[in-house]
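Heads up, the chain below is alone and in the form predicted on its own; it's given as structure tokens.
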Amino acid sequence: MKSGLVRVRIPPSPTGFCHVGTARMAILNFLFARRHGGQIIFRSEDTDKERSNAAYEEDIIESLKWLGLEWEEFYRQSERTLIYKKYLEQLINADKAYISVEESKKEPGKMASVVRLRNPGTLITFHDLIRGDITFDTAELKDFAIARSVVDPLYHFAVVADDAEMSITHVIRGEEHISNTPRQILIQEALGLARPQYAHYPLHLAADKSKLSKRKGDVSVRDYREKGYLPQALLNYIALLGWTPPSGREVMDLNDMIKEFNIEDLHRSGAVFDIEKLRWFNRQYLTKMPEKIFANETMRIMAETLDVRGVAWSENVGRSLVTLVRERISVWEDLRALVSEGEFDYFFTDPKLDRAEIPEKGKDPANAARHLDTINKILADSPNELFADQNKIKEAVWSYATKEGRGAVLWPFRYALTGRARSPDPFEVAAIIGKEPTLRRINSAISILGNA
């Protein structure tokens, strides 16, 4: 690394929502700049007038800030026309560029003017911090267009002018931009501008190793946010796509990543975006979330989702389910799905029971009724305090269940409480719903078994 203040740019094109590719570019630039005590410039490259949209720009800014990123300076290319005009006129006046009148590509048969760079057709070699030296023969580029007019620059020209004006020292971007580099270097040389250092990292890939893009399968950050992924988890996972920290750690906060980040450590092959691995990361952060924050979000989601389904909400019951929920979900979307599918209904409302399912499969209904009657008497005679601890409920019925056969006793007990073949053990359910609902459900199952 040469001495001097490091300055990098985050240059998204606001033609769509902030996708993972944009976030990854921003994260890598952020880590590099902060690792070297440098500065970050956010540059909205909105020169595509037909596709650029202020709403997309706002989404990109909001999404990157949600991930925990920040920058020192902000620019918008659409507001910098006079700067580009100055540089274009400089080239035209020096006969290093010229105005050409030719058939419009957008409107065949109609003539339009473009500004073209006089290409010297030289060999260009630049050093890539990740890939080493890369050489291009620029003769095949011919005299390429750099502007539609002196007040309407094309992408390559605007980028070069901005990088110079903003004193960008390092251009860190995806490998799809490698082919853009010789054009930009030719423009730099024609203008007599300094060349920044380049680093082109491999793209991240779909599970089938195919290329992801904004238009093909590269999900937006807002989608993950809406599904309940935590910003720290998404940031952590994206940062480690194609990068292995020297420590080998996976779960790292932003400060730890900054301390370990080295641009040369980025892998040279594409990294597969694995949604299951992202879920794993999110679970690590969910399990570390402070109890109060986790509980509040759990109850908010459960209350909202149950309300949509018309199931009465109980805050006391919901609070009792927090530990159970933490054991079962990797992302908040999982909780919404479980509640929507009725997985927790029996905690809030008495279940509908199927007479054939109350006994353990293949067992005599009369025996099931006898076991439930015995459990009912044991629990009815127990003090209310017993229901504050699932272990004490278990102790109260365990000897009887062991004597009579645990499956034969506990299956109808659990089914009577939940109406489900799969659910938490009956002691946990009883402790959460309380004594009165427990006895009511047991008696209901006994009544159903008695009505042959």
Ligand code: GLU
Given for the second form:
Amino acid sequence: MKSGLVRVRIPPSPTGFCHVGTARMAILNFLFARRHGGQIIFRSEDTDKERSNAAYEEDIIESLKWLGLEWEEFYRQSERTLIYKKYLEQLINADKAYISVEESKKEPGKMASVVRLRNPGTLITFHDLIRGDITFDTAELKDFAIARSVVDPLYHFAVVADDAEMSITHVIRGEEHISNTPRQILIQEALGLARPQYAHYPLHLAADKSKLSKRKGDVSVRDYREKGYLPQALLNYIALLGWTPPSGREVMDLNDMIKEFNIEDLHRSGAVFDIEKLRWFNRQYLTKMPEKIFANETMRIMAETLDVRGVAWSENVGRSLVTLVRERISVWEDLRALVSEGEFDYFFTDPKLDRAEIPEKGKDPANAARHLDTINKILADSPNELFADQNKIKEAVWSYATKEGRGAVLWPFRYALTGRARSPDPFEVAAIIGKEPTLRRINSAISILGNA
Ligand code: GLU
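Okay, that one was the form predicted on its own. Can I see the form predicted together with this ligand too?
Following is the full complex, with the preceding chain placed first.
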């Protein structure tokens, strides 16, 4: 291997779905390695047999790839027992570690073997790329356990052996691992291995400043994916959680971020995960999405969600709603929510009208009926092409509305079409639903008013 080549590791423990913390660790390692022309090792740290699960490993790999990350090498610790055994035997043979038979902590009364490091109890100082020099007195760690047996290493030991075997130059991880570092350095020193450079970045916190935990299901990458967040947006947001690029830019793709990434620029205090900011990022990417792709996805989600509500889908109507949708949503789940709440029903099906709501508040129903009747006549006599352009519809009724009072005329018109107190204006709705449904809905409002 070329000397000076940067090699980092992405070493998740597959004991849960890929949460934002795992993604952040992976992104920071990725950016650092790529910035320095280095290599990335993915290492599944599955030595905890009870808690590790292949499905979690798969989820982590899939989620990180979905975000756009990649790596050069892949390892699984459960397949490397013989390598750890070699290192453990080396320590035991040199009397730097010993096997001791002790009462099990988990099952009192039962004796179990454990391999312990002979801890010289020295002061350990290491230089952290983010936090500067850090010193630990290791005496209090005593002769800590490094394995259950030569074929059953504990986490610290496997990590140290692997970091050396894989020529890892930089260990970039969250600050929850700081207190592990002196233990790992003691093991390295006992084995005569080189010390990698360390960088411990602050954790990010939930909005209420409490610790984010992987058990909170809503912080897994797959959850965001299912809600319809775009991978570029989630990646962008997580990368900038606790990092401000020198240019101050916010919306950046991986290549932009690689160019600007310096590990020293990571913030020294914990960032707060802000869902509104993530939604903002997602909206930026939705806005940049090519028209056709956006339209197809909008129509797919609408058709699917309307179907659940038993509302008949029309491709033509759906297509003309795309622009309106683009203005209103930040994430695809917003569209699903709007459609599920019936927000778009009236575009596809005639609304139920409440007689009392047809006139503008406080206005006479007879006048509302008269205005609707006039609009009906104007529109019925107009050529069909009028409905291709909402501005033409507006022009056709505008002078009448201005003369009679815009609210008094346009409220009943709009309500007749939508059945809602709030909705887009009647010209836009009429243009989307077309001439025949427009006239039908106006007539039905007139007859409801007449049936007092
Ligand atoms: N496997 C450890 C974890 O998921 C990370 C170990 C390390 O970065 O040294 O917390």
